[in-house]
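Take a look at this single chain, the form predicted on its own, given in structure tokens.
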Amino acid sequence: MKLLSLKEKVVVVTGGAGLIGQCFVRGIAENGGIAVAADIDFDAAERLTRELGRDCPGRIEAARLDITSKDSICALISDTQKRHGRIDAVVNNAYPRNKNYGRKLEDVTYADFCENVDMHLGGYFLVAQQFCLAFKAQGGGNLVNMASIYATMTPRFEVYQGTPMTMPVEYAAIKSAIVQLTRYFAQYFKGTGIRVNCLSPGGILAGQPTAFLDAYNGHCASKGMLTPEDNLGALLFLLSDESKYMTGQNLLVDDGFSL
């Protein structure tokens, strides 16, 4: 699906082998960019590269990345710059969480809360810090952080009734902090050729129970819960030169759920 030109832009997507990451990697490659699918599951990133490479030869690469490791991030930056001479953008998209993530508030332990915030928010900070320093050294770059509508609105707990699901308290803390982290980095690096923006999707279809989907969709304008592809246009806009004067902004894509 060709939308906006990313001609020869080198874009790293963290969590590139995941549900949303795969869509972003394909979209970047199909619109002229070179997508680096960086994932802690390197085997999955390699499989994705082989699968998508048939349609986008030479435009998708696999890379190993642990966003909680500075050494891993710096190695990725160095290797990508050596191969391409630069990095134009990074999408902070990984979604690390521990085995207890997703529990209801009363069942969340202090240790689990801290571990999930540390991995997810801390990892986003490390990626943003190290890539922005590299961008500054090369004279510019573009960072897109993935947040959520629940970064800016209170949870609608009623949509989870009758299901084993909830809106995790860690998620609210993490994603709201990512929006503010975006503004902080945009301000800190203002005037250096670096821009930093945020994309906040609503819920993404992933086999959720019918009762949940019906309740969720009742708050939307037309389609209801969206797919990763429904967020692709907004991402490509933020990565393209069409948004070159945007920085420090948070773009919501949720079919009106947050209204």
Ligand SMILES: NC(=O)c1ccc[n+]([C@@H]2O[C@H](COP(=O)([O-])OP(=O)(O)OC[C@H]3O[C@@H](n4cnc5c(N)ncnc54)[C@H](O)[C@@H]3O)[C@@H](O)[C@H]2O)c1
Contents of the next structure:
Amino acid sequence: MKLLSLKEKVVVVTGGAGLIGQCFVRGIAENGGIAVAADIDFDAAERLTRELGRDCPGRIEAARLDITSKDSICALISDTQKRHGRIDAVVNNAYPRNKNYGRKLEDVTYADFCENVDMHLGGYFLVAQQFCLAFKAQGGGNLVNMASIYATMTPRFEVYQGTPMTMPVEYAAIKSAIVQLTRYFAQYFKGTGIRVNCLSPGGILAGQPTAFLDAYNGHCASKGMLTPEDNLGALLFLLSDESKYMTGQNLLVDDGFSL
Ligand SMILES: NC(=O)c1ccc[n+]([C@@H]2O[C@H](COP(=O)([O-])OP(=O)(O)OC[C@H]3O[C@@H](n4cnc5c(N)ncnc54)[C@H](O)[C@@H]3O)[C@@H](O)[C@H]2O)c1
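What's the form predicted together with this ligand like, now that we've got the form predicted on its own?
To see the whole picture, the full complex is given below, headed by that same chain.
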């Protein structure tokens, strides 16, 4: 899907081997950019580099990254800058969670709550902090944080009824904080050539039970649950110069679910 030009822009996507990350790195490369799929699962990221056809205007590179480690983030920044001379943008998109993540409110322990907030929100902070310092030193850069509709809307618990799914309480805490971190960073780095925005998708199709899909889709304007590709236009817009005067904003792509 060719949308906006990212010609030769170097864009790091954390969690680049995941459900949404894969689509983003392909879309960046197909629109002329150099996408660095940076993931804790290096093998999965490496597989992506072999996928694109010869006629693709950009390319995908794989990198190993743990967003909860400052050393790992700094090594990624320094390797990427050595290879390309600069980094134009980073998409904070990884999704770390521990083995108990996704339990109902009553079953979430203090330790699990803290561990999930540490890994996800703490990791997003560390990526944002280290990349923005590198961006400042190189004279500018672009940070896109992945949040969610659940950063700003009240959960509709009824859509999960009759399924083992819920909207985890940690997720609400983490994603709402990511929207506010976005505004904080945008304000803090004003005047340095750095801009910072958020993308907030609604639910993404991934084999959810029919009962959930029916209930969810009933709140939407047309399609209902979306695919990663349905979010690509908004991501490419935020990465491109077409949005160069946007900073501190949160773009929702949810087919009206949150209205
Ligand atoms: N899937 C959805 O319905 C949905 C909806 C709204 C927002 N989001 C957000 O989009 C982003 C991506 O979600 P997804 O559904 O693609 O998740 P996913 O689980 O499919 O992929 C996440 C990727 O992050 C990687 N990862 C995990 N821990 C890491 C770490 N410590 N360091 C580096 N990489 C790590 C995983 O290996 C995986 O490849 C997340 O911020 C998520 O909250 C997802």
